[in-house]
Amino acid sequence: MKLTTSQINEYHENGYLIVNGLFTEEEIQGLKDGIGKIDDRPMPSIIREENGAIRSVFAPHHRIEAFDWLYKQERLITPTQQLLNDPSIYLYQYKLNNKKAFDGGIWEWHQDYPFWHIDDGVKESQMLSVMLLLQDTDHAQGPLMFIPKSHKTGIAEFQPKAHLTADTIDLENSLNGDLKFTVKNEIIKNMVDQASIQPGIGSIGTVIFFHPNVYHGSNANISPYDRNTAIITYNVTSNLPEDRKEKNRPDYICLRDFNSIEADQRSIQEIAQSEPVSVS
C-alpha cells in the first residue's frame, strides 16, 4: 500500500495520520489469538498496573509469530518508508499497550523521542510509530490523543516532578503511568489553545502513524470495553542508538537487530497455528 501525496502532507503537517480499515477483522482475530498464547508469568518485559493487570508487553514478536508477521507487513513498511523518505528501516521498539475495561490507566502528555534520544542515544527524530487498534475504539476507552502540529517544536521542556530524583527514578518511569519525561503543563496549554486535541479513534484494524515528537497522552478507560493496541516503532538504519555497553537499556525496550526489514508475504491464516516462541 502506498500513501497518497495528500496523506503524506497531512502526516507532516499534523504529526500523525489515521488510516481506517488497514487490517481485516480476521487478521485482528489472529493477533488476538496470539495474545492468548503469551505466558503470563512475571518477567521484566511485562509491565503491570498497580492492581496486577498487564499494562504493556514489550517485544511480543519474540514470543508470538503473529506479531513477528505484523511488523513486517508491506502495508506498514511502505508507508513508513514514504513518511521517513528512506527505504532502509528496522524495528526499534515493539509493544502491546492494554487498557482494561473500567480501570485502564492514563498516559501523561509526553513525546516519545526524548526517551530514545536521552536514554538510547538516538541522534535524530527520523523515526515513527504505528499504532494498530485491536477493537473498535471511541472516546470513552481512553484512546491516544494528539495535539496537531506539536511535533514541529522539537523536544519540549519537561514538567518538573519533585518525587522523581536520581535516587528514586528507575527504568519503569519510562514505561509506566509516572513518566520521567512529560511535557510542561504550560506548553500543553499553549499548544492546545492553538491546535486543539484530536483523538486517535477508529474501527477495528485502523492504523495510526505518528511522529516521535508529537505531544500525545490518554485518559483512563472508563468504558466497559477493553482498549488494546499494538505499537510498532521503526527507525532508519542510518540513525542507530549508541552502544553504551552496560548502560544500554534492555533489548526488549531498545531492540538491536539493525537489519533492514523484509516484507512477510504470508497470510495470518498461514501462521495461526504457530506455537509460542520460547523465551528465557
Contents of the next structure:
Amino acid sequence: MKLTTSQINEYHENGYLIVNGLFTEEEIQGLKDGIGKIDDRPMPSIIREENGAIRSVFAPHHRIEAFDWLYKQERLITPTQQLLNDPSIYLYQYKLNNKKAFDGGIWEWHQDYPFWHIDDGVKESQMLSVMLLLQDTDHAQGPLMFIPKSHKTGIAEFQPKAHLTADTIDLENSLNGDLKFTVKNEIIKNMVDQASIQPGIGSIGTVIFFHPNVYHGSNANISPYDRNTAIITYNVTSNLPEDRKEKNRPDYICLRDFNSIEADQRSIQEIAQSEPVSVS
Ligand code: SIN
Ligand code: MN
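Structure of the form predicted in complex with succinic acid, given the form predicted on its own:
What follows is the entire complex, opening with the chain shown before.
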C-alpha cells in the first residue's frame, strides 16, 4: 500500500499520521489469539504495572508467530520506506503496550528519540513507530495523544526530576510511569498553547505512524474497556545503534538483527500459532 502525497505531507507537517482500516478484525483476532498464548511467568521482557497488570511485552515476535508476521506486512513497510525515504529498514524495537480496563497506567509527555540516541547511541532520528489499535479506541481508554508539529525542533529540554539520580535511576525509568526523559512542562504548555493536543483514536485495525521526536503521552485507562496496542519501531540500516558492549541495553529493548526486512506475503490464516518461538 502506498501513501498518497497528501498523507506523506501530513506526516511531515504534524509528526504523525492516522490510517484507518489497515488491518481487518479477523487479522486482529489472529494477533489476539497469539497474545492469549503468551507465557506470562515473570521475565525481564514483560513489564508490569505496580498492581501486577501487564504494561508492556517486549519483542513479541520472539514469542508469537502472528507478531513476526505483523511487522513484515507490506502495508506497513512500504509507507515506512516512503516516510523515511529509504528502502532499507530493519526492526529496531517492538512491544505490546497494554492498558487493562480500569487499571491501565500513564505515559508522561516524552519524545522517544532521546532514549534511542542517548541510551543506544543512534545518531539520526530517521526512524518511526507504528501503533496498531487492537480494539476500537476512544478518548476514555487512555489513547496515545500527540502535540502536532512538536517533532520539528529536535530533542527538547527534559523536565527535571530530583528523585531520579545516578543512584536511583535504572532501566525501569525507560519503561514505566516514571520516565527519565520527559519534556519540560513549560515547553509542553507553550506548544499546546500554539497548537493543540490530538488523540490517536480510531476503530480496530487503525494504524498510527509517528515520528520519534513528536511529543506524546497518554492518560490512565479507568474505562471498562482495554486499550491494547502493538508498537513497531523501524530504523534505517545506515543508522545503527552503537555497540557499547556490556553497556548495551538488553536485546529485547534494542533489537540487534540488522537485516533489512523482506515482506511476508502470507495471510494471517496461514500463520500457525502453536508454541512460542523462543523466550527472552
Ligand atoms: C502508550 O502506550 O500510550 C505510550 C506509547 C509510547 O510512548 O510510545
Ligand atoms: Mn513513546
